[in-house]
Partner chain sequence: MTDTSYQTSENITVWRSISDSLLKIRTEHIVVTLAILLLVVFVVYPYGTMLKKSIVTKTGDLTLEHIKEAFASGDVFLEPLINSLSISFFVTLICLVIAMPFAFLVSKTDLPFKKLISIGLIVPYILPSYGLSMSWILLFSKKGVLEFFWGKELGFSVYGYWAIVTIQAIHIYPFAFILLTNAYAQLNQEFFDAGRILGGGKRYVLWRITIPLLAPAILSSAILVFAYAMAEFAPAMLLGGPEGIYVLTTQIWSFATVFPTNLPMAAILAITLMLCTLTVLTFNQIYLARRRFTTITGKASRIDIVALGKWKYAALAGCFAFLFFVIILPLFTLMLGAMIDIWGKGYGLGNLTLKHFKEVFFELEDCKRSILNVFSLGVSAGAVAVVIGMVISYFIIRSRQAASRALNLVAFIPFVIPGIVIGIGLILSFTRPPLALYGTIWMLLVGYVIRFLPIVTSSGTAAFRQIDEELEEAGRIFGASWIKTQIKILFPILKSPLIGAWLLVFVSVMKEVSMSSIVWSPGTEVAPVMALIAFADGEFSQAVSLSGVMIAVVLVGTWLAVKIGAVKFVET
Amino acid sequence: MPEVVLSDLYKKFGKLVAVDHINLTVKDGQFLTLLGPSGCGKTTTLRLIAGFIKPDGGEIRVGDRRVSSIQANVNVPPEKRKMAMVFQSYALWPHMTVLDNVMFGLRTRKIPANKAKQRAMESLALVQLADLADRFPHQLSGGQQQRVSFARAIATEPEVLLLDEPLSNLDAKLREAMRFELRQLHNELAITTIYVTHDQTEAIMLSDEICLIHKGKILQACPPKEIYDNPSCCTVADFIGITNLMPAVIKYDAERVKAAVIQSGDMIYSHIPNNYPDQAEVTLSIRPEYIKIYQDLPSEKKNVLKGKIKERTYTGNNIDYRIAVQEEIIRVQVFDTDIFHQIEAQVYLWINPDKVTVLSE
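Is it possible to get the structure of the chain by itself, in the form predicted alone?
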């Protein structure tokens, strides 16, 4: 399967810049997710790749083929781009059987009926629906209908698979199950896949690489663990997972070691890059699971804060605390659910210095 390369891709609607000079490479066989809030430009980017929208600038390549280029006046129509798209709505023909729905795209490509049926049944087998080939869409569950739309897409043997929030209409439990099925399907087929979602958990579970888009620009594109542990800015840190964003000032302690002083006056030690000078204003990003709660003063010498528990929420697999350290409210997640700290109890927090991200904002 070929790689997809976006070069200086640009699109505006009136005065609104929807896609702002994006440069991105989706590697051969990679599962890449375009992630971001509503209106950030992720779906517009996907539709530009598919050919449903014409860009105002830039170029799109699929392998060695240029499918869109304003400068070269190239705009290959969607049906000739060797791509398949799965939409948020299932878009199944209600009067056709499951088999006929999957065969539809093959027949429009003038593939003989016997060969189209064989390929359609192979695709249905991949999504474990071959035994439901004679049913109609209204006789299927939502998850089954979505799997039919996947089967229809892969039956055409596309070079690139495009998915526009395909799981958003499913209930939470079915959605989680479909994530695993979709990832397994990708592992089997190794199709270059571009997936659009606003759900950061979904992006982390599914992706080889996440591309976070904000206001038409790419803020960071990298593997899920890297974007979670080393966000490039506050917007990324805040959007991916849960984090504590704390304003701080870089200062030297009495031993001339750099630390970040938060609003409470406490010093937080971490791996502070050399390019942050004394008195530099920064923001610390600290994930709630990287903070430990102690009832008594711990033995650690550094990164210990004294606070008071203000809120406590039991979520099933963890306990979520809000703890006041003077005027700062710090969120902590504890996964040992057998221990409950009481509201208004005085506690000590220890912050792992290896898990503090210093951001220049």
The other form holds:
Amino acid sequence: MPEVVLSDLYKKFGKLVAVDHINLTVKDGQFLTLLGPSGCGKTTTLRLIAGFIKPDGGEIRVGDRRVSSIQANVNVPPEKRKMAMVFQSYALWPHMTVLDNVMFGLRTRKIPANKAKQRAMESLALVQLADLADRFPHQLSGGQQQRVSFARAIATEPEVLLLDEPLSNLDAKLREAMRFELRQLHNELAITTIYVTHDQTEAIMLSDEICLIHKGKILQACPPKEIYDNPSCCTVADFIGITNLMPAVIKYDAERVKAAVIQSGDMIYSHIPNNYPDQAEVTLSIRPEYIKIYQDLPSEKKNVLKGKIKERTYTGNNIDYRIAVQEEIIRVQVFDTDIFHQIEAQVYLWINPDKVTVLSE
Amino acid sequence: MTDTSYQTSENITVWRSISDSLLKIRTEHIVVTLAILLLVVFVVYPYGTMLKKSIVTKTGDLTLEHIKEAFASGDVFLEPLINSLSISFFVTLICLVIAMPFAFLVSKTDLPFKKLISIGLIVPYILPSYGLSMSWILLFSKKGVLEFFWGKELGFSVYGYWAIVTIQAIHIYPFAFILLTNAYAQLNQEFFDAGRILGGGKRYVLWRITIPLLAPAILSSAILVFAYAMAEFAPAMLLGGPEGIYVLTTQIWSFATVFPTNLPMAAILAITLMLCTLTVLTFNQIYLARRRFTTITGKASRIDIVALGKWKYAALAGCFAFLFFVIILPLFTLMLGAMIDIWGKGYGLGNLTLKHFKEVFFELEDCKRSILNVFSLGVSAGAVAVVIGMVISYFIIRSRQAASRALNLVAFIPFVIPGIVIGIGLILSFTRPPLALYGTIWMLLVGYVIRFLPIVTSSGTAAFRQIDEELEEAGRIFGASWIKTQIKILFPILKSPLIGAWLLVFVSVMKEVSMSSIVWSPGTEVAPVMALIAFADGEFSQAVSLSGVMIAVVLVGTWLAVKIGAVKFVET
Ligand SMILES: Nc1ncnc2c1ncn2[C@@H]1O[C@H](COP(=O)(O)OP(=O)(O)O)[C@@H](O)[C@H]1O
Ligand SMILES: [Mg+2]
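Next block: the form predicted together with its partner chain, after the form predicted alone:
And the full complex, kicking off with our chain again.
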């Protein structure tokens, strides 16, 4: 399986820049997710890779094949790119049976009918739908249609598999189940995969690497754990998971150690990179599950704040508190659901210095 | 203690719901029975008499004589039948040839002024076909408008077979255009993308995906156009009559109204015509039901727009040239025709006058009467159809009984029956007591209501389907009684479909000639029929100025209906 390289990819619709100079490498066999809010240019990027639309600048390479290039004036048509795609609407052709749908990509590649049928059935067996081969798409449930569309894509043994929000039309329970199934299939087949979604949980669960897109630009591209723990900017921190974003100023304490002073005047210690000088204005990103609540003053000397419980929501697997530290409201999630702190109770918060991310805005 | 109070409140709820549903069931049954009764008397019974007329002698014995007579006399039965079938076939073909590229241009390309062009393309369908036929004759005939401005003799006959085909095609192609544009608009770009990425070249995808996906829509619009063309009356009457070319509708009209009349033959021809249209439409229903899976559901994503490039302006010029020929030229010709002072003296400014409008409005008794009649019939038929149609629609949507399905069927039948057949059914059924309506204005009212009831039920059922049942239930929880709920909650929501349906029925009455030209009688003339007969008699000024008035009203009425959002021809 080859890798896919996008260099300086650019696409605009009229005045609107949909894809803004994207550079990205999808490694051989990797599962990469393009993640971002609706309208940020994910589908356009995918359609550029597939060759449905022509870029206005830059280059797309698959292995050593250049499939789109403005400089070299190359634009390989979609049918010659050896890719396959799973669409948001599934796009199963309503006038063909399930089997004919799956066989389509094999027949276009001039594979003889009996061989094609055999391979299509294998592919359907992989998604556990071999017994529905003679049905028409409208006779299947949404989840089954989704699987057929996946079977149709992998039957052709593509070099690159593209998926555009394939789970977004399913209900929550099924979506959850399909995530595991998709990941498992990828582990088995190891096809280089580019997956598009606006659902961050989905992206985190499925991907080897997440590429966060905002207004046509890549903000961060790295493995899920890294993007969760070390977001590169506020937008990323805010988009992935839940976080507390707190404005702060860098200062030296009495022992000449750098710390961030938040609005309440408390000092928050963490690993502050050297490029933040004294008096630099920053934003701290602290995930609510990395903050601990104590009834009495804890033994830790640093990163302890005094606050008052304002709101409490029980969500089943955690308790979600809003705690006022002077003017600022801090969100804290506690996973030990046996202890309830009363509203208006005075508490102490301890922030784990290893889990504080310092961001420049 | 808590248990008993719980039970009492439950009992109350149960009683409430039982009494509620009793009330509902009673009202529902009464209304459904009444509606079915009405439809049986005015819709089913006439077809019965028509059938009886064709197989029973004057003395009441069963006979096959009439049918034998029909088949024996080739030129009054087989010839019109063959003409009808072949003309409709060519009309269908031409309509598709015109509609397919326009639908493509409007829905898949970056053609400028798309909205304006789609509206323009629909106008010939809004114009009555008698107006189009008249303008064709005035335009191309000897010493006609074209010869006058061009200065040369055209040297071809303006009447005849191909004239009928052309005018019908111009009138009906928008129907196909509307259906195809909506079909194109529903296509999901991802169907084609999927074909391409799975290895299909452009042509392969066209043959294996695009055409099979569009085929049902194309076939189905072809069938509807065919049935519509079979039922058309005015073009064949104005353009075929002078050359002795008859189609089923004009032959029926001739048997029913031209002395000596032959009502059994009219009935046989009417049944034949009805069988033809019903056959193709039934085929359409069955075919579509079997291919229902091809109606494309799900989120349709944006269709990729084809850039026309250097063809853009050629296409635009083509569109405007076409619109010039099918809208501007006919309307201009009619306007000119209505203002000619003395026929044969040309179309110069010196020979133009407005006096004919004054004549038809104020001087000529029968014209005056026909205008008054058609307006009062339009207003009242609209009102009656809206009231009956809305009640029927309500029960079609809200009750889940077999009765509602029957109601649905009966209410929609007139939609697929040619107007002229309805006309024959009515004059055969209501000439004798207890319902001696023939010769009165009521006969026309009944005819219009029956003919255009489907307009109301189709928009009515659509409207009721959209109204959330929950909304209605919410009203009931707050304690309003059932009927009050209906009026208070439903009426404001239904206001615009109600007015729209009324407008459309009104406009349709202004365009109707096939049913009314059978059913009218001296004293109950209506303007469209009056215009048709006057034109056939050579009274061009009267005919054209009457048509002009009708066309103006039709255009304004349709525009209003579109404006209030009651009709949407093309989805954009
Ligand atoms: N064919 C097109 N013509 C014009 N604008 C488009 C077209 N396709 C996408 N866009 C615009 O480009 C932006 C990115 O769209 P898209 O890639 O579909 O976003 P996403 O898939 O991330 O929701 C949107 O603002 C969208 O409206
Ligand atoms: Mg998208």
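Residue numbers count along the first chain shown, from 1. Take the two forms, superpose them, and find the largest set of C-alpha atoms that agree within 1.5 Å; that set is the rigid core. Bear in mind that the values here come from a model prediction, so they are computed numbers and not experimental data.
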For this session: Take the rigid core as the frame of reference and indicate whether the C-alpha of P94 shifts by 2 Å or more between these two forms.
Result: yes
For this session: Examine L140 after superposing the rigid core and state whether its CA is displaced by 2 Å or more between these two forms.
Result: yes
